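Encoded as structure tokens, the following chain is the form predicted on its own, with no partner shown.
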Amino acid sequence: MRSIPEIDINRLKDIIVQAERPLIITHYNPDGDAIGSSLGFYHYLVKKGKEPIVVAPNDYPEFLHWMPGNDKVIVYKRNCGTVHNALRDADVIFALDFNDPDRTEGLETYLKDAPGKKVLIDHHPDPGDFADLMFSYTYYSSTAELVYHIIESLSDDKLIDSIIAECLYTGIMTDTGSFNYNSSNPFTYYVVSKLIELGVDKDKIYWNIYDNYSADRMRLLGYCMHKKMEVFPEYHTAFISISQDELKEFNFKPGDSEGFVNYPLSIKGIRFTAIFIEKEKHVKISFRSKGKFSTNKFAEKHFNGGGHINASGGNSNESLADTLEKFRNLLPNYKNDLNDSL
């Protein structure tokens, strides 16, 4: 594993020592890595004698609420004034698991204008130029894994206890789809082994995340597999779409569609999948792939998105029907790429 430049580690060490009002913020629609890395870093800063504030732009799935420190997270959508004041008063802001202020959707201006120093800790490609100190490394499986490496590089790995370990393991596990993608680096398993040594019950965490859904969510999944999945064998592609009416029919809650995009990858010959979810003003899209097909380039070029090679996201301001038609029409252009992807 490539080491983080010592000069950056020393700068971070000074920033942490001097911090009096640290704030941690993550991206809109936080996932397991966003919350896991943020809470893991939160507990680390507490052990350093700090009193950090943790901000999430909006609510996140209930299956993440079991995590230690969940009650410390301030959700911006329910506490706008509190978050505005916290950003204004913070002397250092740690931006975790996102690479551009726009990913905070509603807080970008407040984040950009905040007077405190900004430290980016993230593993997504092409970071924006908004941080005073940047830890941006795409070869880590997750931001949670990067947080572990940063703490270790600060010679503070002895401060990582079972609580921090649980948070970081959750981030790594969820951002790799239980180690099914973004997880070919041996260092990932070195970190996982260290976290398990610290008392992580990996089975319990898996159950908390993946065996903690509602009956409505399971019915929605069955409906999507039966009624809403389209398969294009000639393009090694399949996708799922869900309308707003369908979300209401199945009492949709944040996180209920988590993992749906992965299911079509189990079909023989399928190498590229997507899920399209109709929101009030846009269509939210997630992409997954096997092998060399770059979902991030596809998302960036056609759907205002980005991410990792095999896992990325995007959005469309067109109607759901028009967005699906656009996607179908794009597939012939990528036939050769998808044929050669494995």
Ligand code: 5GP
Contents of the next structure:
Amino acid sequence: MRSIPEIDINRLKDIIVQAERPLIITHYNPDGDAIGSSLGFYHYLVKKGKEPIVVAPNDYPEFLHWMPGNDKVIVYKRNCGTVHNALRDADVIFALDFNDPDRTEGLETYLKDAPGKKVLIDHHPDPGDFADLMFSYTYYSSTAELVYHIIESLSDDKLIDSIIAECLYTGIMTDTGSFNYNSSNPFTYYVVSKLIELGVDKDKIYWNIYDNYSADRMRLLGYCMHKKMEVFPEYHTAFISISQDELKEFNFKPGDSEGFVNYPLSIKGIRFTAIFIEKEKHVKISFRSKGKFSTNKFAEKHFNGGGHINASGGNSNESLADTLEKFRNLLPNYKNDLNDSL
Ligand code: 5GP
Ligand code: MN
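Could the form predicted in complex with guanosine-5'-monophosphate (5GP) be given as well, to go with the form predicted on its own?
Now the complete complex, all chains and molecules, led by this one.
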């Protein structure tokens, strides 16, 4: 286990004690870890006698709405004025599960210029220099796991109840793909065992997240696998693309394509996958890999993105067709890296 420096824990302790108007903010397109860690930390601060505001930059999938405290989350895209004011008025801002203000897409200047103290709690590499106090550790599977460790380091583990535990477990489960990747660290299982001891019903959480899809999503998945997947065995790579028209045809809702990018990794020999989704003004891309191939470096270099080694994302302002062509043309440059990546 990696211990967090006592000096940082003591500073955090003081910040929490003194906080009068704390605010928790997470990243754009929030995932299970973004919402799970934010709400877990929210419930913890409530137990410390605080009334934190929780902000998500935009809407997130319905399969995350069951989480306790979901009704407290203010979605910026639907409440711009409220969030601008809240950021201006907050005396402490906790930034959870992202490493740079630009991951809040639209709130970056408001966040950077906000007068409150900023505390970063995150597990992504290469944090930007915007926080007064940083808990930035790639060692943890998820921000939720890190939040558990921080609360324990604050000697407040007695305050973790089944509600906080549910939120944190959700973050760990989703960021490891149900303990499929990013989950070889024994500490993760120490935290999981503590959370289960506190009454987390892990099967129920799994069902809430993964068995809660619409029929449209399953049909879109089938269509993507059948018609929209390109496989390049010589580069150990496969990708999927979806156009706006196709999204409409399948009544696309946020979250419907969650996890699609992982499926081609199940093909024998495939180690690098991508999904390209045409948005109104850009193409959103997700990358995944098995082994040593650094998708985050690839995303950063070619598609204005970043993330973790095995799971990252990026964007393209070119058309979907041009973006796919660019990706196909890049693959030969990575042939050796991909061959040697396991
Ligand atoms: P997903 O593919 O699930 O949207 O994102 C996987 C991971 O990639 C996220 O945890 C996040 O760290 C990172 N990521 C996704 N999109 C972007 C992006 O546009 N920019 C950066 N820097 N990271 C991204
Ligand atoms: Mn995360």
